[in-house]
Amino acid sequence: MTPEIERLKQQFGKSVYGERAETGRLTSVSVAPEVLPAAAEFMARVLEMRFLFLAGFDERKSGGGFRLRYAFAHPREDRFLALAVQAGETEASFPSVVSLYPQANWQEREIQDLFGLKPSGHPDPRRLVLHEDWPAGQYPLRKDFPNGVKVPRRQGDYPFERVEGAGVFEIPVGPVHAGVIEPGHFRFSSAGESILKLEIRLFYTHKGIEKLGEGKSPREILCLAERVSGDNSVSHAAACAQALEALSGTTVPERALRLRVILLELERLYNHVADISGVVLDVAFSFGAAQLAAVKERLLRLNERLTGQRLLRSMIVPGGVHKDFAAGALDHLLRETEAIKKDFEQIVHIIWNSSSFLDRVEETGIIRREIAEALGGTGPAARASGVDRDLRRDHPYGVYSQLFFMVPVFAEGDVESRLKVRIQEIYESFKLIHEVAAGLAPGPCLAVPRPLAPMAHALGGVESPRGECFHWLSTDREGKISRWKIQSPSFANWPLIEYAVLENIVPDFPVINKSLNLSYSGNDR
């Protein structure tokens, strides 16, 4: 029994029961629904554990009804704890914790849409994932909802919140945008050019990946994981592989763990360079954007030289990596990253000495620390607002515990700070790649994975370029995947943009949006 569970039992008595050590670093305990809000508050205020996400489970076939699991992270130790709550089968409701954890807003609404469970006391019970043309009574993540069935649609309108007043008007943007961009609807309420309110409507690209994962093999699950968000393929594959390896008790060889670190940091490099380039382009600094685009292309070609894939897909498999780097590839990696780093330094120097560029990013799109923490912000967006958090350091995976690196944190919370976080992380990624590559010892790259344990749960997580990426996997009595919950960093960060744009002008929205680097596909899943 962990100290946290022992203190929960002391506080709530028989309302806390059924503790079990899950696979990996995860422990779970059940709490009665009537004490859930108090237990969640106890976790935060007394035990100082951080709420991560909420996952719903349909366990009616095994007699468990509907169950919710609230994942928490220990602030100082590499441990995770889940509170499990019975949501019932007939009443199909659960107490909302949004008043305590505002970040649970979207998560509870997602449970409502996909499982048909009502969060009692939720301040905004509107639909989130399912749009208004989706028929009532159809809940995609229930076990009795069939895969591959075309659902008939109906008419419906989303009830946007309106700002009333003299001189206030609405500017609808999207869901179809100019250029190559995924769909998302943005509705601005403005007085002149000043933004008074922004309401976003997403989930136009929902792929049903969590449903597709039911009953799939580990290799099939990893293939799907790489398609959650194309430019974060390695991060999602690594997080999913961690959960699969915990479920099977597979020990990954040291060389494979080190190669995974190289892949993860290469993914961070090309993402961060692309993000900076996007912001630079949106302030019309075409020269800087073109130079950064050339750096990104050089990184993508390096990826292809090393793995055969520009986006590094198909490298991570259960038990390690699909293949080792070819002869001479590590020497090429060290030479090329050193040359790319020098080019990047020169471009950053030029950009940061442009007063017109700095004028557009300084004090633009500010996200206060209290907002970032309350909404569960993660990654560079949170670290730019003073939230000192990074899974690589705080809950190390692979060989990150053996490596030394700096986690850049800034307090201003504006576009400039988000760019500075990424720039510093790029330099740290170069250092990590060189350290890991230089010390790479010969050895196997793949362990034969064992079968998945039946009736078990496991949690995998990595610090992706956008932030914390978690994959929760559960198995049935036959050891097959019965539930797959993906907590993407974009799902955590999209609500931040509604606060970042306040007191800014409409023309600054593209710059603010690019500085957060939010993925439609990764959010919608």
Contents of the next structure:
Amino acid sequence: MTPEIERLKQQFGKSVYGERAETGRLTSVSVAPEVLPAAAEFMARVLEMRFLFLAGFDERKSGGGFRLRYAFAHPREDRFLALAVQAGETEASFPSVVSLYPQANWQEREIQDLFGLKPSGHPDPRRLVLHEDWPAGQYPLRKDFPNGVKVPRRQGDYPFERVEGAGVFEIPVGPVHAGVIEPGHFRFSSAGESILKLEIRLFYTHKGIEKLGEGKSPREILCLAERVSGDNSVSHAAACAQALEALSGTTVPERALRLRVILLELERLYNHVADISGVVLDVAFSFGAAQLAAVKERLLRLNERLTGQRLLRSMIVPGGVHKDFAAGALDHLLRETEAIKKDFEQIVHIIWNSSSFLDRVEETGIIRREIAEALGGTGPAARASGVDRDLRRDHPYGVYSQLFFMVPVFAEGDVESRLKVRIQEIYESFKLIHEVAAGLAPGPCLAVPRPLAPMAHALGGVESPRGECFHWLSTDREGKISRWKIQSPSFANWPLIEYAVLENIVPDFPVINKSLNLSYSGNDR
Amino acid sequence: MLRILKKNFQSGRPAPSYCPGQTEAPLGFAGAPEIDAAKCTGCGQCVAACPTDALSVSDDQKENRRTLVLDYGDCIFCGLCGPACPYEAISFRGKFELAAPSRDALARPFEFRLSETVKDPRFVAPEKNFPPAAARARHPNYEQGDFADRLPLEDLGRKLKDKIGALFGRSLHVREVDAGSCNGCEVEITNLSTPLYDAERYGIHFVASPRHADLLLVTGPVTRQMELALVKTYAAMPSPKSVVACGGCAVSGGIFRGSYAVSGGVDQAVPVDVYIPGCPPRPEAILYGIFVALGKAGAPGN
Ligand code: SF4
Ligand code: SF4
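Let me have the form predicted in complex with the partner chain next, following on from the form predicted on its own.
Next comes the full complex, and the chain you just saw is listed first.
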């Protein structure tokens, strides 16, 4: 029994029962619904456990009814704990914890849409994932929902929140935008140029990926995981593979773990460079943007030389990596990253010497630390606001525990800090790649696949370029995947933008948006 | 300023332009699977390995025929079929110029004598291991789409040929719509505007409004929640117009087909002129697809 469960039992007596060592670092314990809010509060306030996410489960077939699981991470030790709660099938199925954890807002509404379970006491009962033309009474993540059958559309309305007052006007934008970006709807209320309120409406790219994953083979589910958010393919695949490997009790060979670190850091590199390039382009500094775009292309070509795919796909498979790097590829990697780093350094130096650039990014789009913490912000966006967290260091996976690297943290929370976090992380990634590649010993890259354990749960987590990315997998009696929950960093970070833009001017919105660089597809799934 | 000039000077000319049929993919690029008919026995092992049904077999007992089909429209270029083949008949050699004006042109059929393949110790019977090939329709169905009533009448049933004449020879205005992609395709489309691919030098301009566009470049499997926005964007374009489906998702729904939340390909919502396979297609493959739409590349009818 972990110390946390012991404390919970002391506090709540018989209302806490049935602890289970799940796979890997994950333990779970059941909590009676009546004490859930109090237990969640106890976890946060007394045990200092950090709330990660909430997932719904339909276990009616195995006699378990509907269940919710609240995942927590230990703040200092490498442990995860899930509180499991029974949920009723009718009105007010489970108590909302939004007043305690504002970050549960979207998570509870998602469960309401996809499972038809109602959070009682939630301040915002509107639809979230499924838009207004989805009929009532159809819940895709329930087991009796027939996937693939066309669901008819119905008439419906989505009420936006309104700001009233003299001189206030509304600017609706999207879902289709002017540039080459993903779809989403933004509604600004502004007075003059200043933004008073932003309401975002997403899930246009909702593809039902979690449902599609049910019953899939481990290899197939990784193909899907790579396409949750295209530019974070490796991170999602690695997190999902961790969960699969925990379920099957597979030990991944050392060389494969090291190659995965190289892939993960290469992904961070091209993403961060692209993000900086995007902000630089949006402040109309075309020299910097073009130069950084060239750096990004060079990185993509390096990816393709090493793996055959520009987005590093198809490399991560259950038990290791699909193929080893070709002969000579490692030397090329070392030489090329060295050259790219030099190039990057020069460009960044020029950009940060431009006062017109700094004017646009300093003190723009500030996110205060309390907001980032309360909304569960993650990744560079949170680290730029003083939240010192990085899964690679705090809950190390692969071989990160053997590697030395810094986690840059800034306090200002503005666009510039978000860029500076990325720049420093780029240098750390170059160092990590160099260290891992130089010390790579020969050996196998793939363990023999084993069957998944039946009736088990597993949690995989990776610090993706955008932040913490968790994959939760559960199996049924036959050892088939029965539930796949993806907690993407964008799902955690999107709500931050509604705060970041306040009191900024409308023309700065693109810059703020880019500096957060959130994935719509990763959010919508 | 001096530093900027110096850096620009050092960077030099970015890259040679892409030229259809002549540019090779950079070293290492895997690209599309290719089946060597001389080595393939039709055993069906690859079909069992494919996550998207891009590979399928159908057996005709009466005709003593087994047909293996590799459909690039469904392929996500994952490479899983390669090692699954016991005869090393499947290779990945950087093929990317695949865009074609019809779904049928993306399918590569291979025929075998069923009585011979059954003898193969690796023989896989279809029914047990994967759904039958016939279950997958491969035709446009936009007339039955949820928002078909919003499609402009004059655009229904029109021919690709009409537009090529109108578009040929002048610059092209492209409007991009993400109809639910994973954003992988957007990564590569964005790259088209960087100095390395510089689509502008072919006269291809990305524009902000559908009202200024000649060509609609669509990515994603067309999610239920983007279908209306896609149809509206299409309807807002002036005629003549053409539509290019970019990436496996846009061509066929790709790996997301069969979900409650996607309609399964752009041609289920609006008429499509050219299909670009790839997941994502590399920037040159997208350019190639646009050239095919303009009638500047690709054999006629293929
Ligand atoms: S590369 Fe294409 S054909 Fe081969 S397994 Fe993957 S999706 Fe199927
Ligand atoms: S075709 Fe591939 S890269 Fe493009 S949107 Fe679909 S899954 Fe993503």
